[in-house]
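As a starting point, one isolated chain is supplied in C-alpha cells, in the form predicted on its own.
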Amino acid sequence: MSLPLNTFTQLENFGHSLKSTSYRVQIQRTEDIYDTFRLAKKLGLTVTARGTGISYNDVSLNSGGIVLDMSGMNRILEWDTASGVVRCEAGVTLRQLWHHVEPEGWWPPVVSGTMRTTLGGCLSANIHGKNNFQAGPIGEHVVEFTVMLPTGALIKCSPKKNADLFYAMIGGFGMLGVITSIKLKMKRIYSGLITVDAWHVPNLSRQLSGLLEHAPDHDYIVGWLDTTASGKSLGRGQLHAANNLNEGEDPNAGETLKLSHQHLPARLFGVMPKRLLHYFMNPFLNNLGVKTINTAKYISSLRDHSFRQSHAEYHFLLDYVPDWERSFGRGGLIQYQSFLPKETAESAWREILQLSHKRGLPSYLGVTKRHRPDKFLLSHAVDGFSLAMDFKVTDRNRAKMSGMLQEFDRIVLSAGGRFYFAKNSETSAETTEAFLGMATIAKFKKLKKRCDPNGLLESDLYRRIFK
C-alpha cells in the first residue's frame, strides 16, 4: 500500500513565501480521512488538513508528509432561515456560505478579508474580523461540530459536549482532529448595504484612540495604517467604522439584497481586466514606491466622509484585485501580526514601527483592529489592538527579515502581546511558551496525547511552535 507518486506536491502559503513539497489527498467523504490516517500511520507519515490555502504562514504546510485537500468536502448540508442556523461540511468558502445565506437577510456573523477561506480553515485559525471588539471571533457563533480524530473516532463538539475539545480545537490549527462539519449561527440583516463613515487620523495615538472610542458605536471598526510615515505622522492612516442597516431603514432591500447587487467588480472603471492588475502593481512594491502611493492614499483621505456600500464590499478588501498577492514579486510577502493590550501598544508598535524604517525594512501595508478577551486554549485576543503588517521578501533581504522580526516578538512579549498562528511565520518555540505559558501548552499536549495517540497530525507550523 502506497500513495500515488504523482500526488508529491509542492504546495506553498497564502504570500507564496514558504514551500514545500507533500503528498497531496484529494478528499470527497469523511471516510476518505480516515483512510489516509490508516494509511499514514503504516507508512510512517504525519497529516495536515488544508483547505484554499489561504493561510499567511505554514499551518496548512507539511514538508514530506501528507496534505488533505479539503475542498472538495463542500456541500451546504441544512439552512434554517427562520433560525439563522446552517450546517455545512468543512470545505465550504465562505463565499458559497454568503451566497446561499445573504438573499434571505443573513449573513456570516464574523468573516475574513477574503471570501475564500473554508468554514474548517475558519474554525482551526478560529479567525476574527472588523467586529472582534463585539462579536468574538468565530469559535463563539458555532453551536457544534463534528471532528474524526486520528484514532477513527467520529465525535461532536459543542460549548457543552465535549466542551474541552471544543475549545481546545477551534483554534488549534488542526492538530488533535480534521473537523467535518460544522453548524453555525448566522447573523441577521434587513439590507444588502452597510453604513460606513471615514475619517483621517494623523498619528499612531490618533489611530488607537479613534478605535477605542468609536467601537461601542459601531458595529465594526477597522483601521489603515500608513506603515512608512515617521517622526510626528508615525502611524497615521485612517478609520472606517461600519454599522448595518436597522429593519425600514433601506426602502430598497429586496433589491439590495439580492447577489446581483454584492458581487466584486471584476474590471477596473468598468474596462481593464482586475486580474492584470497585479503585474501592474509589481515595478511599485518597492520602498520609494510604496511610501508615494501611502502618502497620496492619506492626502487623500484628509477629506472625511459617510457612504453606503455593500456587505461584500466593506468586508473583503483582500478580494478587490485577484491574485493581488503576486504583486510583491518573486520572494512573496509575509503578515506579522501582534496583539497588544490597550495600556502598551502604542508604545510597543512605536518601537516596531521605528525599528522597521532603521532596518530599512518597512511594511508595505498596516491594518489595526480593536478586540477583545476570549476563553479558547490557544487564543491570540486581549483586550486591546492588533496591527498586521505586510513585509515584501527578497532572496537578498529574507535572513535579515527573519532576525527583524524576531526583535519584534520581543518588543511584543516585553509589552504583554500574543500572536496568531495564522499569520506570523518566524514565532519560535521560545516565543510561543512564553505567551502562552507552560501550563497552556501542558493542556493542549495532553489533550494531544488522548486525540492523537500515535502522532499523525502533524504540520510545519506544529514542528516550529511546539517542538
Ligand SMILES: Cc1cc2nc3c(=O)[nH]c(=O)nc-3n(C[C@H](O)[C@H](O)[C@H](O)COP(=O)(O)OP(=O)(O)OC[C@H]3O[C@@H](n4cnc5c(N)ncnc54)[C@H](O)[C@@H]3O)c2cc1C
Contents of the next structure:
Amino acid sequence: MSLPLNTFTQLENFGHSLKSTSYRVQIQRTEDIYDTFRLAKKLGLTVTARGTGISYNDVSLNSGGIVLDMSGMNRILEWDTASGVVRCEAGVTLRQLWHHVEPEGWWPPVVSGTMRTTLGGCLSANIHGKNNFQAGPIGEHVVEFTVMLPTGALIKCSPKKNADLFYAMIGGFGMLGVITSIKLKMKRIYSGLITVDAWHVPNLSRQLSGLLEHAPDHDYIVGWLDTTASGKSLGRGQLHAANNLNEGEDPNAGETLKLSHQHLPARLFGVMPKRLLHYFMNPFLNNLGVKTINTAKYISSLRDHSFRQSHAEYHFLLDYVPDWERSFGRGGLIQYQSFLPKETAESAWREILQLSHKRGLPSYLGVTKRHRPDKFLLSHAVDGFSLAMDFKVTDRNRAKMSGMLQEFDRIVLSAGGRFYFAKNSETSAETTEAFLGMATIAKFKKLKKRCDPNGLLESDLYRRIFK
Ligand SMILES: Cc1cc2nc3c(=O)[nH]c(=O)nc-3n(C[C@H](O)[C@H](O)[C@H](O)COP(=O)(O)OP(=O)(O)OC[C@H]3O[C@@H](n4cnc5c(N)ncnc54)[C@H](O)[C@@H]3O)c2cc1C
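The form predicted together with the named molecule, contrasted with the form predicted on its own above:
The next block holds the full complex; its first chain is the one shown before.
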C-alpha cells in the first residue's frame, strides 16, 4: 500500500470553520486499517479515523497526517428481529440503521440530532440524545464492539470482556484504536409516531425547572432557548417533551411504521426544493436578522399544544434543511456545548448569555437537554443540563470569538461543569486537566501506551487536549 500524492486532501469540520490537509485513505476492509498503520509507522505519520466527518470541531481532522475514511465499511452484518440486536460495520450511518430496523418495530436506543453520523463516530464520541436523562449515552446500549489496535491486534470489548477498554474507547474519540464492528441493542417501538407536548417558557429559570420536572414523565425532552433575548426574558424558549406510543395505542401501526411514513419531505410546501433553502436563509444570519427570527419564533410558540409526528421528524429536526450550516456564510459555524450540574446551571448560563450579548457575539441557536452521569472514562455527562450554542464565525470575529469561548470555559469550570469533545473547539489541555482530573488522564494515557505504544493514533483534537 502506498500514499499517492492525490490522496492529500483538504478536510473540514461540519460547520466549515476549520480546514486541514491530510492523506485520506479509503478503508473497505479491516486489513486496510492494519496496512495503513504499518505504512504510517514507516513514514512517521499519525493516523485518525473519520466516519462521516460531521463533528462540529477538529476531532476527525489530522493536519499533515493520515485520515482513515471509514464510510466505505458500511455493511449491516447481522440483524435479529426477535432480540433487537444488530451487528454493523463501523461506517454504517444512523440513517442506514433506522431504515433497516424501524419497519420491524425497533428504533436506535440513542440518536444524534442528525442521522448522517456513523456508528463508529457515535461510539467514539459516546453521543447523547434527548433521552440522556433516562437512557444514558449510546455506549450503555453497546453489547460488544471489535477494534483494531495500532499493534495490529483485533480485539473484542464488552462490559465484561476488556471492560477497561470498553469504558475508555467509547467516548475515547478514536485515540486508542479503530472500531471495525459494533453490536448494538435497539429499542422496541409500537408505532411510527411519537406524541409531543410543546409549551413555552418565559425565562431561564422556567426553562431549567421545566426540563427537571417534566423529564421523569417523558421518554425524551429538549428545549429551544432564544439566545438573543435579554433582561427578564433571558433564557426564554420552548420545551418539547415526547413519549413513544404504547402497544395498541396506534390503530394504524402497520402503516405508520413503514418507511414511506417516515421520510422528511424534500420540498417546502411541496414546491421549493429544501436543498436551496440555505441560500435564502443566508441574508438573515446576522445579529439583527436572528433576533427578529427568534422573537417571531418565541411569539409563535406561545400557543402550548400537543401533536403526533413521525420518529424521523422528531429526532432529526436538524436534517430538515439540507446543508443548513452553509447559510452561516464563508467563515462557517462552531458550537459550544457546556454541561452543568443542576445546582449551578442557571447562574453560569446567565453569565455566559450576558457575556455573549456584551461582546456583540450572540449565539444564533440554543438547545437545552437534561442529563445524568455515566461511567465512561472521558464522560461529559453530569446530573444536570447541557446548553449547546451555535456561533457564526467570520474572518473579523474569529479571534474575539476564541477569547470569549475561553472565558466561557472558565465560567463552566468554576461552576463544576464538563465539556464534550465532539463539540467545543477551544477546550485547552489545562481546561481538560481541570475537569477530567489528573487521575483520569493518567489512566487514559496508561491505556494509550498499552494499545498504541508508538503513538500512531493522533488527531488535531488529541494534540489540543493532551499535549
Ligand atoms: C447537526 C448535528 C447534530 C448533532 N447532534 C448531536 C446530538 O444530539 N448528540 C450528540 O451527542 N452529538 C451530536 N452531534 C455530534 C455528532 O454526533 C458527533 O460529532 C459524531 O461523532 C459525528 O459522527 P461522524 O461519523 O461524523 O464522526 P467523525 O466526525 O468522523 O468522528 C468523530 C470521532 O470519532 C472517531 N471515529 C470515527 N470513526 C471511528 C472508528 N471507526 N473507530 C474509532 N474512532 C472513530 C474520530 O476519530 C473522531 O474522534 C451532532 C452533530 C451534528 C453535525
